[in-house]
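Have a look below at one chain only, the form predicted in complex with the partner chain, in structure tokens format.
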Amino acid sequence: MSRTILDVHVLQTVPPSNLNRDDTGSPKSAVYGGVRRARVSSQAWKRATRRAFEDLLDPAELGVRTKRGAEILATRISELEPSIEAPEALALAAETLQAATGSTIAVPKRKADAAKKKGENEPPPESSYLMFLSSRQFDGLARLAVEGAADIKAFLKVKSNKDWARRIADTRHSVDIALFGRMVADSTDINVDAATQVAHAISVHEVENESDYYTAVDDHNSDAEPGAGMIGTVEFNSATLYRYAALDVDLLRRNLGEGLREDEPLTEPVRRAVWAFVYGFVASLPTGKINTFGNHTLPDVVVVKLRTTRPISFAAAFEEPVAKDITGGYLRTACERLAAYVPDIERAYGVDDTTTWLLRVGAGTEKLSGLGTEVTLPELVDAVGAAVAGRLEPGK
């Protein structure tokens, strides 16, 4: 079987800043090679790049989470057969979301109770957890509902229907759930496997954190209370970070399953995820403490590789930590780092059909130019979702 995995590798500097910080407030540390380093947990990280995808991409691609997902599959319900009134949708709805999800979707007591109360209708029915559902997936559940709309009950007792409800709640999940998984907590049947694997960002060097004591005035101080509004101390540290991330395609186009639309590959909603997720985790950064010190920088090196067997970190080029170049900074002896090991490891264990892009800012990066095909962020972002969707298309 032929396989395809993708390999993120980005080096970042931030300036000091506090990006990601534990219950004490200082930024999070790992020891790494014996000294201690920045660290960036990996939910921060993939938070800040699902955030980026609102920019990037349709809603319609990005999955809605939510108890209420029986009302939006009526409204669906309705747009495809206008004769079904809406109470009969929303039964229609609750009935097929119930079968598929394996969730149970009920008026909530206390709604119900407070309703009649009132002498309203009663409210819609909802689900007792959030559920992750994608806009195919409603559009799927609406046509099953509306082919069974005669007698739902019935309908959805045969094996097969129901097995059908299933399949459609368990495949062409939206982007955001088919990359970083799912979970619905009580139908285990339903969890995705994320088809991402992404690493907690470490600093290449070693890291002390550095507090910083500040001092507020109060603009309307009078002579008589003369001093500080408030005083308090906030921690922070600045780094180089090495950045890592894996995308298994195989299991995204497993999850996300093949385009339907006539004009369009059947590889495109694999390329579009592709396309975004790597624009998203490059250009993304969390927003911990973002106002206090304006920490916005883009990564200085971007390494995208295209596999074929297994991915392959590279954090083991820094288990020394980096010390400082000449001019001072970690960057250049990180290239280098980098543009020694990764021909020595990929030689070591036989890898050689990898096609590798690089972006890379500045002289300091000079090093590594001969790593790959050096492209700005939009040319990388397409020449990957091109090359993955060639490599996917049916036959290869």
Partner chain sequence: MSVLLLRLAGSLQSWGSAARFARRTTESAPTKSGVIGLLAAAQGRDRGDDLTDLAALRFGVRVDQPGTRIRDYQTAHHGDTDKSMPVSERFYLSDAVFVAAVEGDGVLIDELYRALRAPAYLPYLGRRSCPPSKPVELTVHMDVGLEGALAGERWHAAEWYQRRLRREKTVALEVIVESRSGGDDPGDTLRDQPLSFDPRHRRYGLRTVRSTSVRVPNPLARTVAARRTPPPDHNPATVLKGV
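Would you generate the structure of this protein in the form predicted alone, following the form predicted in complex with the partner chain above?
Excluded here are partners and other molecules; the one chain stands alone.
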């Protein structure tokens, strides 16, 4: 059966930076091809992509991942029915959220004890782990809570009402939930399988972390106090990264649903999500130590392939680490590697039904010319969205 798979490959050069640090503060790394590489975790780039959605999509199409879902739901309840006071709204929210997700929503003992010692009011209830719910799901649960506000516990004991709460939590997923998935530990039946897979970004060459020793002067020191007010070190590296993500468009469509509004084509939700994902993944950047290093680069190369079989990463092109060019730099050689590897592996495996788009910047990327249709980023996201929508139309 033919599938619709989108592969996104990126080469991006990043100057001295610490995009994603480990528990000791060092930039993350990994051994690949026998040498140490710079690494940025998939979690870091997924979060950067999700944050980019805030500038690309309507808030109603997005979700919130938080332990404090009861507070969000309580706010929606009060907005829907202003006569419900805040404490009552919070209690309604906790009961409704509990019924919808099967999770315990309660005040954390540590926070309750701390508030009691200080003589403060009891803090709001929370779930014991991060929950991911869409804006539309919060709205639906708020309407249900208002309907059962007279006696919410008795209302939710009625099987049909409890089932409805769970259906609300399991339908009309937001774009970010549909793309990146959701795990509800207490109710696996409302989990959402992620439609996208994001690889850890790795440098195409060997990397050694460096250390910056810094001092900070106290502005109020007098001439008699010449010493530094603070000293420290911060680790960093610089790298040409290979980034990769795969998107299962068929699964995305199942997660999102079709034609959420009567005035839009059935494929519009998926087209919009694909558009946002490609734009967000390509243009986003994790913000670790960004104020220290200001490493705001954009990719030098983006290759997007629309496939009908399975995802294919090109990381193997860099299993042997790239050596720096005779004039310095790794990008030109990385492009040469990719230009040779992609046709080789697709020919060897008989992969000849892909559509390819190429975004490239500068003379160092010329070897990739001919790999696909050359486009700008706005042209790329529009073309990919239209191609995906075309493949998903009824009868295709």
